[in-house]
Structure formats: C-alpha cells, structure tokens
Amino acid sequence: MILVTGAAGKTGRAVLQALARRGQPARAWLRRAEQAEDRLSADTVVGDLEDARLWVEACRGIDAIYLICPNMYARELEVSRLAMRAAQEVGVKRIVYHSVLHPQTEEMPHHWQKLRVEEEIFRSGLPFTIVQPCAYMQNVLAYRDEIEATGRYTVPYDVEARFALVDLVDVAQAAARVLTESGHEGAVYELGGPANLSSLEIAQGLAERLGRPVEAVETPLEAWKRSARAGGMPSETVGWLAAMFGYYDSYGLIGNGNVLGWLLERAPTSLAQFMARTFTD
C-alpha cells in the first residue's frame, strides 16, 4: 500500500492514476472530505498535513509514502518532519519525495525550501528516493484562453530564456515505477523533458498546432505582481513567484531528460506530442 499526499492536486491525481494502471493499491491523503468524490482511491485519509496524530494513522499499513505538498507551501519542511517521524514510528519502508529541478537555487525560496527537505530526508535514516521534476508542459494550459483569444503567449520574464518542460503524465509514470520497484533506494532523479525551450519556441509550437500566429510577449514583472495581488494571490506567494520569475529572466531553468527516458524506457513526451494530445483543432 502506498500513501500519496496532496492527492487532490494535479500531481497527486496523476500519480494515483499511474499507480492504478499498475494495479497498485494506494491511500489518498485529501484536505477535504468532498474531494473523495472523484474516487481516485477507495482508501482515503482526510485532514491537515500538519496534524501529527493523523500522520501516524495515515502511515499504518503503508509500505511507501509519496510525499508532495501543495505548490508554494510555506510549511513544507515542518510537514516533511512529521512524515518522517510517523514513518519511523510505524515502520514505513520507504519515502519518495517530490522535489523540484535545481533545488539548490537559493534565489528561488520555494526551491531552496525543498533542498532543506531533502537534507532532512538524508538525515532521517529512512530509505528514500527523490524525484526532481522540471516545470510541467501542462502549465502552458493556464494561458490557453488568452492564447486562443488573442494569439499572445504572455510571460513575466525574458521570452528568450530557456526551460526544461516535462509532461506530468511522464512524471507520474516514472514516480509509479519508482514506488513499485526495488532498486531505487538512495537515488536522486532529475526528471527533465526532451528539450530546453524558450517561450518563443513554445509560441511557435502553439502556432503550428492552432494553425494561427501566436506571439510570445514579455509582461513587466511589476505589472504581473499587481495583477496577482488584485486577483487575491497571497503576498508570500506573490513574492516567491516573483523571485522565481526574476531568476528565470536571468538564467532560465534548463534540465536533462536522459534519466526520465531511462525510467520510462522510451523518449520523454515532446512538446509537440503534448500539444497534439491536448489541443484540438
């Protein structure tokens, strides 16, 4: 039995689906009871990730934990400590931690926080595997309405900065393999996509798929922050994302897909393949 935290989020859902395709039973940790209506797993635990007693109950009968916190979660380090303490108490055999590409980049606070979690896992004495995925191709879909309405792909950083992008389906399949096979203990796996692309190249791919021009446009970071605050985004999240976009603007965030290809036993999904699957004519 595998415990998947953050099971109502897009990554948790994808991992549960990949485990189900392997016939692997899983326990889904949900924040709210109504999220169980999706029937992602017959076995669920409902409550706050910062509830120490619930962690112990959630880990009973579990062989491995797939630990993923909500995006930009300020207390991820504290949650990881609860997870490891409960795992040690009840005898969980292994923890698989969903980290991020290049967690050692101190200029991005949420990446740096994940590095602190990795260090805690190293010190815990628990058998572990760490996966470090890059940004998802699915993130492009957040701009879909604007792209289709205006022909503009707008980002708050240099449109020539280059990024590794990965299909979430590929990440979930790799995670399911790591969770259900032996031999991955002690590994840190960078899960990059097949190519490092600029926003200009992403826009070109969108144009080819949609059959119409799509222009990559940089919006000023200060304008993005004003819009995010006006939309109700918490100030801490705005700060973290702004720091990330500032880093992107200067350096991009490139990765490598070789390890993911090895885990999948095929080439990682390309952006063109993802768009063909996602965007309809």
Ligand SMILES: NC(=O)c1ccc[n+]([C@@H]2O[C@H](COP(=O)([O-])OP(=O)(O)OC[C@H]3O[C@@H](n4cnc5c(N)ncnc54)[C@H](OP(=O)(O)O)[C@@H]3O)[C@@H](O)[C@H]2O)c1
Contents of the next structure:
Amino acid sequence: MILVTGAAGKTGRAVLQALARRGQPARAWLRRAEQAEDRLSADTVVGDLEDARLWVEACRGIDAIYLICPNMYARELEVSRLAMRAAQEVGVKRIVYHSVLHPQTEEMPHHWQKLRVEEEIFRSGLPFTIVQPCAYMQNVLAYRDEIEATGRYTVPYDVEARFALVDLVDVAQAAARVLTESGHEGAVYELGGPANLSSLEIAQGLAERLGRPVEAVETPLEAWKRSARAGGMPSETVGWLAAMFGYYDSYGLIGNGNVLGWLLERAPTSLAQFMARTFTD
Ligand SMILES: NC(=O)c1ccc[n+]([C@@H]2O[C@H](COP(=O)([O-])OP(=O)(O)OC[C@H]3O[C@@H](n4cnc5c(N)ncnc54)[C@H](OP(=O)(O)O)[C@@H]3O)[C@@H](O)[C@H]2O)c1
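To test you: the structure above is the form predicted on its own. What is the structure of the form predicted together with the named molecule?
After this comes the whole thing, all chains and molecules, with the earlier chain placed first.
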C-alpha cells in the first residue's frame, strides 16, 4: 500500500491514476473530505499535512510514502520532517520524495527548500528515492484562454530562455514504476523532458496545433507583480514566483530526458504529442 500526499492536486491525481493502472492500491491524503467525492482512491486520509498525529495514523499499513508537498508551500521542510518521523515510528519501508529539477538553485526559494528536504532525507536513515521533475507541459494549459482569445502567449521573462518541459503523465508513470518496483532505493532521478524549449518555440507549437498565429510576448516582471497582487495572490507567493521568473529570465532551466526515457522504456512525450492530446476542439 502506498500513501500519496497532495492527492487531490495536479500531481497527486496523476500519480494515483498511474498507480491504479498498475493495479497498485494507494491511500490518498486529501485536505478536505469533499475531495474524496472524486473517487481518486477507496482508501483516504483527510486533514492537514502539518498534523503530526495524523501522519502516524496515515502511515499505518503503508509500504511506501509518495511525498508530494503543496506547490510553493513555505513549510515544506516541516511537513517533510513529520513524514520522516512518522515513517520511522511506524516502520514504513521507503520514502519517495517528489522534488524538482535543480533544487540546488538558491535564487528560487521553492527549489532551495526542496534541497533542504533532500538533505534531511539522506540523513534520516530511511530507504529513499527522489524524483526531480522539470516544469510540466500542463502548465501551458493555464494560458489557454488567453491564447485562444488573443493569439498571445505572455510570460514575464525572456521569450528566448529555454526550459525542460515534461508531460505530467510521463512523470506519474515513472513515479509509479519507482514506487512499485524494488531496485530504486538510494536513487535520485532527474526527470527532464524530451527537449529544452523557448517560449518562442512553445508559441510556434501552439500555432501549429491551433491552426492560427500565436505570438510569444514578454511582459515586464513589475507589471506581472502588480497584476498578481491586484488579483489577490498572497505576497509571499508573488515574491517566490517573481524570483522564479527572474531566474528563468537569466538562465532558463535546462534538463535532460534520458533518465525519464529509461524509466518509461520509451521516448518521453513530445510537446506536439502533448498538445495533440490536450488541445482538442
Ligand atoms: N507544476 C510543476 O510544473 C512542477 C514541476 C516539478 C515539481 N513540482 C512540485 O510538485 C508538487 C505538487 O505540485 P502540484 O501543482 O501538483 O500541487 P497542487 O495542484 O497545488 O496540489 C497540492 C494539493 O495539496 C493540498 N494541500 C495544500 N495545503 C495542504 C495542507 N496544509 N494539508 C493538506 N493538503 C494540503 C491542496 O489542497 P486544496 O486542493 O484544498 O488546495 C492540493 O490538493 C509541488 O511540490 C511542486 O513544487 C511541480
């Protein structure tokens, strides 16, 4: 039995689906009871990831934890410590941590805190596997309305900066393999995508898929911040995202899909394949 945290989120759902396809039972950790209505899993635990007692309960009868922390969550290290403590108390056989590509980048707080988690996992003495996915292709879907309405793909960083982009379905399939097989203990797997693409190339791919021109446009970071604040985004999240965009602007985020291809035993999904699947009429 595998405990999947953040189970109602984007990543958690994909991992639960991939585990189900392998016939692997899972316990889904949800924040709110109504999320169970989605029938993500028959076995659920409901509550806050910062509840130490709930962690111990959630880990009973569990072989492995798939630890997904909420996105941009300032207390990721604290949550991870609770997971490790409960795993040790109950005797969970392995912790598999959903990290991020290049957690070493100190300029991006949400990457840097994942490095601290990885460090504590190494020191915990627990058998572990760490997966480090790059940005999901699914993130592009958030721009869909704007793209369809205006023909513009607007980002607050250099449109020529390059990024590794991966299909979340591939990440989830790789995670499910790592969770259900032995032989991955002690591994840290970078999960890059099939190519490192600029926003110009993403816009070109969108244009080909939609059959209309799509222009990649850079908006100034200060303008993005003003609009995010006006939209009610918490100031800490604005700061973390702005740090990420600043880093992207200078360096992009380059990865490599070889390890993912090895885990999938096939080529990782290309952006064109992803768009053909998701941008349907
Ligand atoms: N997006 C990417 O491109 C990418 C790439 C690599 C790695 N990652 C990492 O993947 C992880 C998951 O990201 P995601 O986008 O899948 O997250 P997400 O969709 O925001 O899902 C997070 C889930 O956690 C729940 N949650 C939030 N706070 C909680 C709490 N205190 N207690 C219990 N549950 C709580 C949320 O509940 P509600 O539904 O109630 O809000 C939500 O269901 C993050 O650590 C992120 O850094 C993301």
